[in-house]
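The data below hold one chain only, encoded as structure tokens and taken in the form predicted on its own.
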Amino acid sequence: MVYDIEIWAKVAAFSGAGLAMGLGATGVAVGEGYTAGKANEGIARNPKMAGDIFKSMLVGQAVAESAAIFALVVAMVLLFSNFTADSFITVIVLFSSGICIGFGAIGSGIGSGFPAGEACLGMARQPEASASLVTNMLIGSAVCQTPSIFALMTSFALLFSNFSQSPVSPTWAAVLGAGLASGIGAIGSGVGGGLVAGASCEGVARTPSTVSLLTKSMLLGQAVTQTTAIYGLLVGFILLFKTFPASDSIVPAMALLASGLCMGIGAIGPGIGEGSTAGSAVKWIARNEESSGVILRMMLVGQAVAESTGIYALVVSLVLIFVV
């Protein structure tokens, strides 16, 4: 029986590694491709800026690459570490770790491509604002990486926590739900944060004098878009570190698995929606600086309403954990 668990642990580790890198590469490649496409458009508009645009493209793509590197690290750990398979929980833990960072890297990879692409295009339109565009791009792209960092934290927590004393059921569902909550929950925030940062870079290129105001507005908008990823991280950590009594019934296990799915999927829409709201606000602040106060208030109200659906998902997830 021990031998069988060890075999299944290897199967889970290899499958988890493949999904981690496969899913993790998807979003990053999309983001990097978007950046390169905008860079080509910028060079066609202003060939004299080809050198600066090329360097900025590579820097932007390097930041977007971070999410794939996180996935690569987890994949390498899964492939080349010797895990003690003393329980069936280990099998689920290894698989959950892989899908967590795999899903978690998708949104950050896509999102980081938006500011990098708009910065490259903006340099062609406004060469004298190149330094401001690069700074704005780096700040915005860095914030886009935070959801994938949340997923990386959960993946490492799964890999390096000791579940040997926990009952197989319903713990197996809790650890799988944790990976889904944090991983899928990072997608919307990563994409949404990128929408805001891309609009900020576009605004800096249009009106360079507003760079300070746009950067502050971008960070405010991105901060709100990150909240649903934080909900996913919260639910994931509760599922990981709360002790659940042993049960032969499938019901408690399904409640915990449903909790992770609820929060993970429920965080996608709010993150993207809030990013769309903040992106539009930042875009129009660059065109109408005098109305920035009104626009920011409208942005926050709109984001709050979009946030409500993520809160509903959080409430249901917590009910599934603590009440059902």
The other form holds:
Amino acid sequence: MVYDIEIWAKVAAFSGAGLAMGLGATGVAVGEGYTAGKANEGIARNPKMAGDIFKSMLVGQAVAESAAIFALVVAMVLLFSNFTADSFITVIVLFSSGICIGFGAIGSGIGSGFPAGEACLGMARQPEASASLVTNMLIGSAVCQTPSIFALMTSFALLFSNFSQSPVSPTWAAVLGAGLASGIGAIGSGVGGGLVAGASCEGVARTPSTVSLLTKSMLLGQAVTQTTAIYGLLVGFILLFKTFPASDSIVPAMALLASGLCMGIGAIGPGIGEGSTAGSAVKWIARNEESSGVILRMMLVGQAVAESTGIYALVVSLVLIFVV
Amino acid sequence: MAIEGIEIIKAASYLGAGIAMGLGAIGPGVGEGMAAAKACEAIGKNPEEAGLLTRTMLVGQAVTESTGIYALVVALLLLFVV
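Can you give me the structure for the form predicted in complex with the partner chain, which would complement the form predicted on its own we have just seen?
Shown next: the complete complex, the earlier chain at its head.
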């Protein structure tokens, strides 16, 4: 029983669409649920602020929702576009772009929920700081979305690149690896960036006078937390755009697939770890403003060490691409 | 296309190297981040002891790093030796 390539392309597009939306919905739902929980907590604490808290809950959830919308867009493209399947690569490309945005939306969805929840609770504690809380929340959750945007870029680059000139083996493994590297690699940085932004909103509610220092420290912490997602994007783009010599052997294909898996999974831990470091640093800057210099120094040293395993993963995946 | 035994072994060792380093990086990354988070908290509570806290944090992280280095060593062995 042999089916032609068009059938397999449809199979891959439909299963990719299902995985994109299924995986992509999980994180966002968790994040938005956290936001709603914190909003309820805030309203219970200060019922007079119910209207404002409700509004900022909806705004925060709308930002968190964007990651799921990215997944929805890719799922719709996969479902309703007619891709011309010229080789087996197209089959893998369609599947890979689906899992890329599916995994990629998880982290940003969870992460964006934290600042929104803390901002809602903070408005109950400090009604007069509402405006700076909402601003801080919007900046923080916007930065949380970047890893999912990286995954979206890789998904679209996969869908709209032309692989017809590339040899089927090992390019099929390279495109699958690219989706895995960029997609799974976005989870950690999304969650980590959210931990930082949540701590920053909590800090603004505690000491509203420190808002500019807290926003700056938050952005510094989030920037370092994003690095592992950027490694994932880098490896993904190398796998996408480098041309690999044709080979009948299974060995180069497995090396490229392993390279994508290595960078993707390896980026999860450092992203979450660096995010919890920066979150704690921002939290304590709000409580002890005079020591902000020494706390930030400690944060950067701690993040640098936590980054090391992410760099090992980058090294191993580059060795897998370029050396073996 | 007949796949020879030696190719399967090579392919498995590369795949194993990627998975080893990828999974092996999760634990140390989260763990070292938590160590640094607690160190930042401690400095916030007691800024005078920054030097001692930095030293303690770095020693603790160095020990945490060891499993990440084991994963790296195994990955490099799989890549270049096996």
